[in-house]
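For reference, the chain that follows is the form predicted on its own, supplied as structure tokens.
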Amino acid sequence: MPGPSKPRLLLLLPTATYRATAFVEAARRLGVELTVASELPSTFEQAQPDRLVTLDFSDPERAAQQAAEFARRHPVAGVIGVDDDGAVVAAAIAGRLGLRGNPPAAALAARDKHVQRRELAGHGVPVPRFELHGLDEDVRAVAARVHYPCVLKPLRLAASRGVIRADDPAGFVAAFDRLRRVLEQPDVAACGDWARRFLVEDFVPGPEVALEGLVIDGRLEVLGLFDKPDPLDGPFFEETMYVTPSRLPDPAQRALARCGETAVAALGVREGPIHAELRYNARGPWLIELAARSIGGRCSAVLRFTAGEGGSGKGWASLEELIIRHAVGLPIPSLEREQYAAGVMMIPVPGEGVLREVRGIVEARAVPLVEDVSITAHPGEALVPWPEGSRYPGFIFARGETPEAVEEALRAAHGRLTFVLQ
């Protein structure tokens, strides 16, 4: 007799992304049945019709119908988004095939900036002072009425793409002048009208965390407090480290999971990943953004959770795996982080120049505590720096006793690292 088929998952994976390889290799440890769904046909989408399908991810609902069309052939236990786009597509389709996921008003107010704002701030969650205007607007009236220090920032790029702090109207000036050119860009020209508006917002000071957290029916699972060891006070906010767990104190660290809960209850977010950045100072926890999906890149590895029974047989469970098993319906065995400290720089953009050679991989490798060091850009590769570019050459991970070693190693492997470009 014949034993109970595996669940199918779809997950949407957009053509250029990092995060193709950890969810699929999670899938198989899983047994899951997995269908990768992206925005450009497959030319082995013939040959594999139950393994590849195309869907319009600029058109929400017309992807939900195509999905479910698959669907009828192929049935669906769960839909994933791996990027902000992706997530207000798979809220569509789990809303047509009756799936685990977030209303599409929640995944679109993740998505934008301003939708955001006006959601948390009318729920009463602490976020700074905001303004939405558009690039047709008088620069310099707008220069000379906002508060400084303030923020520029896209209504929706990610990777803190073309967000740059002003001090002062000239400066203001000139930070409106280089987002613009950012939003006239081709690939984000055409995305629609948020790409002719901006948010300007107060400058939050103090250190700055991510929250990684899984949402179960409604309710927020804190999977993981980093910090951001290296300041990010402009006037560009190039990401660097991450590292686990927080250093923060105590009252601190539960203020900042409080503050989470509240954002998520605040934009009706109901089941899935979620990272969150929020600042911390003196008047207590800031929400700076929160986005319906996972962390971003391949920072991913940083997290491991105790596997319990049926893990993934290594002794821990990584992320994407908790995130599968909570979208097809499967059991999740535990929440708990691993206890060792763990931390991943995204390595810095070494300057504007298309790549020819990085040395030093090997050298920093050996370095005690660190387990990898990837690098993703490939030679002939043009390296954009912040804010302009959003994307990092590579990544360093570590793991060891204490959050400082963490972080120590990590410099210290970043160090012998020397990016030849031309």
Second form
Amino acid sequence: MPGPSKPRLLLLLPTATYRATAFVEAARRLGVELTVASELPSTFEQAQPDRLVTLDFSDPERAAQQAAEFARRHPVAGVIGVDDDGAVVAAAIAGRLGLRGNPPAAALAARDKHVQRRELAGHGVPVPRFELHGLDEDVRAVAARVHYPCVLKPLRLAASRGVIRADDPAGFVAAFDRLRRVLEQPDVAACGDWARRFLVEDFVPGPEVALEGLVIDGRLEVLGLFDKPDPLDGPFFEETMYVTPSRLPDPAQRALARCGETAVAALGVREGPIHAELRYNARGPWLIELAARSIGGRCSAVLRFTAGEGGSGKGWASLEELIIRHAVGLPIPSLEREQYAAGVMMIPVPGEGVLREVRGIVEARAVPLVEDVSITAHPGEALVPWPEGSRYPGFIFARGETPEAVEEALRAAHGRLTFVLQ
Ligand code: ADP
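Structure of the form predicted in complex with ligand ADP, please, following the form predicted on its own?
Below is the entire complex, every chain and molecule, led by the chain shown above.
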């Protein structure tokens, strides 16, 4: 039996995620007891009843009930949802068990792009003009009315899947057909009514940043602001590079942080990680999207924090360590990012096809400042470009004195990779 001094964390993990390892390692370093909650029963659950639990993620109230039953036998000190759906379930569980978390309405507003736009606009947060439409509407009539350039997007997908820019009515009709096919794919269509609708928004020009933050008692702490050095002008919005610290002028960075704060308040987010995309142009900052979870994929490895007293022994703390400390109520030694500049490249999908092999990995790793080249796609895997796809074939990490040097290293390492498709 674990001693009473070890707090237990309930970690809600989607079935397929790159992010489990970082959380599991962080929990181990912090000496936190970890129970992994997933949607599908595991054959190991019987053997390790305190380590694994099955929850119905599709029904947050039922999941909260199941978590409450589990917590009667194994007291829980904190709950974290790793992805967007998990964040909604975590909010319900936190409410039921009296743990740190977000009000369910805030988690839902962070989850659903239309609810989010409504809340943000209603509270005066700068967002593009938006309209909700249905797949069964007369697309030509809609195309004749909207403003251009615009962006069509699904209400609840992630990683820019299905997000498409249109510059004129013909482009709108084509984008609509493409988005409809994404929304009618069985894995999406089965998810609920939201998959029959989509948003049309004004396209907001200007550089985009990602803001990684931790909300503590309603207050946003900015953990990192990332530039995205490759312009995201569409028509599809596959990410490439994230580099921090931002090279935008200080006033722009402060305005972006304030915009993030007002969005957190507008949505009612109270506790835990947020990941937001914002743009900046002559009219100031714009909130593109805010999610009540931490950064996706492998990207969190970019962020390292000053360990302070009682650190992990490796001289720095990971983002997951901060998030877990906050969730279970352990003291947080520091929210300060390390001094180095750092960046990640989400490797662009090189084309449509089946991956045979990736050449040049050793050479890419040898580029100065490059810390790791992690190819996550495996031979035989079908690579799907955006907007239908949403999986990067791998990630490149670099760390150095300046954001310029980091960006250059990422580009150089990427230049040494060759993806061979069948
Ligand atoms: P997802 O949650 O799938 O990532 P987002 O709403 O964040 O969807 O959109 C993905 C990307 O598409 C954004 O990071 C941004 O680059 C681009 N984008 C989305 N909406 C707009 C908009 N109204 N104006 C400009 N770019 C947009």
